[in-house]
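In structure tokens, the next block holds one chain alone, the form predicted on its own.
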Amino acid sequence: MPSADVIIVGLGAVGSAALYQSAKHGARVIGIDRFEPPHQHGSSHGDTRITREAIGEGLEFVPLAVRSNQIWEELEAATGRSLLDRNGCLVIAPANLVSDHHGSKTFLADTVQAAHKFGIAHEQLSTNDIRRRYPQFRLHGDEAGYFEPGAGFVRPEACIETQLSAARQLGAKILTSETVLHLQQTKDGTVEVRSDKDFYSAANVIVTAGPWINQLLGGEYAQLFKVYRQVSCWFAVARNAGEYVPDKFPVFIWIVGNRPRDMMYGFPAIDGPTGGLKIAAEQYDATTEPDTVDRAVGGDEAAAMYAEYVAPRFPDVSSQLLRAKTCLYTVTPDAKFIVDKFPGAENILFSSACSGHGFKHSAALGEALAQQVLEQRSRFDLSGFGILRFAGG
């Protein structure tokens, strides 16, 4: 069986950046995908992620973020790629309203928070300033902001090819269109990989495989994470084109209401004035499987986003489709990640899918895994993360 010091099963966003810093830090590895990432059947494609640093979904997330944009920072000198643009993020929502966003009743207060508690530049926006700087958004008029300047969005395919080219310059062995089946930790510690095409051993393994989790940790865990298809459309601009490119639009995060569904979230036209504005909500009402989701999005489906969340609020953006794709949000009970070890297995560690909020974190959640497996000094506790959390322990 061939050997390797880590194995990484899955190499999207989290197994990309963990492959491509177990290879930096001198480590014999192997990455293993039942695709060809970077891949569109997973949560790591469509083009833009937003980043923020300021996290309104727990204080705990902050670091995470800060470290992954100095990681896409570091890769885009190193390799002159474009990763991240921080062209600012704005969240708006009604000033005092309750809801469920992300694991947060108070998302837009939560952020504000922990901006001030690290140091992040920031500001603190009326209707009346929003209205102001960006008029482009058509408010209702009970609207509290919170604009951040050193936010943005990352560019997520780039950022895996890079990670995963970085890595295969380091000498780490890429293996793709490959399924891990089984994995099983032996009496002398080693772990053994089954896939669909060969065998292979590690001292450790780090499973990263997004909405697959389940079929490899199985048993009861698997009933916390729950699966859900999301859409994102591309509307075109019918006027004033010219606002909506990068340095003049930010990325934004709008709560509209307080179901679960009512936080939409957009970008600027990156490709330009006619290559349309990514526009997304959330959906919870379904839960989907991986292997069998429903990857189309049908017009009716484009059409109800732009009735109830698009015309309302942007009144230069028409109902003209340019294109749309579906991904998947892998979300536990409490909308955050966890980061623990299989059950009975010492040296296969696993990380959850993100719920819906972790391209932001991936680069620096990747670095930690990758030296918890190699015992090399971490500058992040993920024990917060662990499984226990859900059983009282």
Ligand SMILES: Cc1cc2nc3c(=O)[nH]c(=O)nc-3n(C[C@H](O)[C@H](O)[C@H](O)COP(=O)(O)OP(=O)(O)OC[C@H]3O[C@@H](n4cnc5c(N)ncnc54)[C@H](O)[C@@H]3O)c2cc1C
The other form holds:
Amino acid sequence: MPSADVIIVGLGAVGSAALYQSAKHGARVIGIDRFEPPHQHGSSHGDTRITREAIGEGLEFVPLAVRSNQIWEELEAATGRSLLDRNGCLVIAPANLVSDHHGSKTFLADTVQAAHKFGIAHEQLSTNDIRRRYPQFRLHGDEAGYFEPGAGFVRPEACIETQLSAARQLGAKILTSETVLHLQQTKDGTVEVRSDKDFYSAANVIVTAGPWINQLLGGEYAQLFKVYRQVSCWFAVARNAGEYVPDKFPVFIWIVGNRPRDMMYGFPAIDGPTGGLKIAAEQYDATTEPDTVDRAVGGDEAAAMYAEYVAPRFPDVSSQLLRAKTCLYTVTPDAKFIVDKFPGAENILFSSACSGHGFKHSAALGEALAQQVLEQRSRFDLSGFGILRFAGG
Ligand SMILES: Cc1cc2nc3c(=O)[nH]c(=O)nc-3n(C[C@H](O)[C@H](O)[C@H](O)COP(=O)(O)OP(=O)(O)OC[C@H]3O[C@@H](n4cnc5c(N)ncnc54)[C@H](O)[C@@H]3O)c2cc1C
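Now that we've seen the form predicted on its own, could you pull up the form predicted in complex with the ligand?
Starting with the chain above, the whole complex follows.
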């Protein structure tokens, strides 16, 4: 039976980071994924993810985002690959709006508060400031804005690929197209891993299975994770295309009302003016399962997104759909992460780091998970993400 110090189950955003960091630590590591990562089936595809350091979702996330950016910049320097583009992020919301987005009732104000507390460079903008600086946005007139120049976007597929390749160079064994079916901690503490191809044993296992977490964790905990299908669309820019490239157009989050579906976001034309703008919104109306989800995007879905979100706010962007993709959010009851040990198994650690905002934290979270199993402590205190916060309902 092949054995290792650490086995990582799932090599997406967090798992590829945990694999790289464990290998860097000198551990004997095996990583297993049911597909060939980076792939299009989980939560980590679609070319871009927003990263920002002042985190409206909670002050506890700020150090993770800051550290992740450091790790990606170190990897960029070591490999020459482009992973992080700090072209700036603009958060817009109606002034004084009270809503519930990503676990925050006052996302814009919470973002500003995080920036103040951690000394993150930023500007607060009025509607007129935004209009002057970014005429690409058509504002209603009651908006307030937050601009963080050091924020921007990361490239999820490249981040995963780079961390997997660095892990491999450090001796990690990577097994793909292999599904882990069962985990069991034995009396002596060793963890036995059964996949659809083989059996393995390890001193520790880290489970980073994204939207498939329920299949391995199961039991009473399954109710804590809800999976939602999300749609991203790339629309063509009909006019002033040169104004939408990354050094002229920031990534943005725009809260347009107080319903859950009222948080929209988007990116500049990263493939040049003809590549279109990626724009998305969120939906929490219908849950799904990763093995049965409909991955095709209907023309009616894209048309509805254009009519509801894009047409009223981006006069230069046309309804011509260049591309569309589905992706999965795994959401917890408080929209934060859950990182903990499997019930009754000290040596199996799992991470569910999504709720729609996990990529920007994934490199540091992978590092913390590796430290936790290899050194029994980590740079960041992850205890606030424990599952027991939901005990008692
Ligand atoms: C549309 C969309 C937009 C988003 N936008 C942002 C954003 O702008 N900024 C941001 O910070 N975050 C964003 N997020 C969230 C972020 O992408 C996720 O938090 C992050 O990708 C989750 O990573 P993960 O490692 O938990 O899951 P994944 O990357 O999905 O990895 C899970 C892996 O586990 C593997 N696996 C599962 N089960 C098994 C098994 N039994 N055996 C072997 N392998 C298994 C899967 O194949 C997969 O590779 C967005 C998410 C979506 C869907």
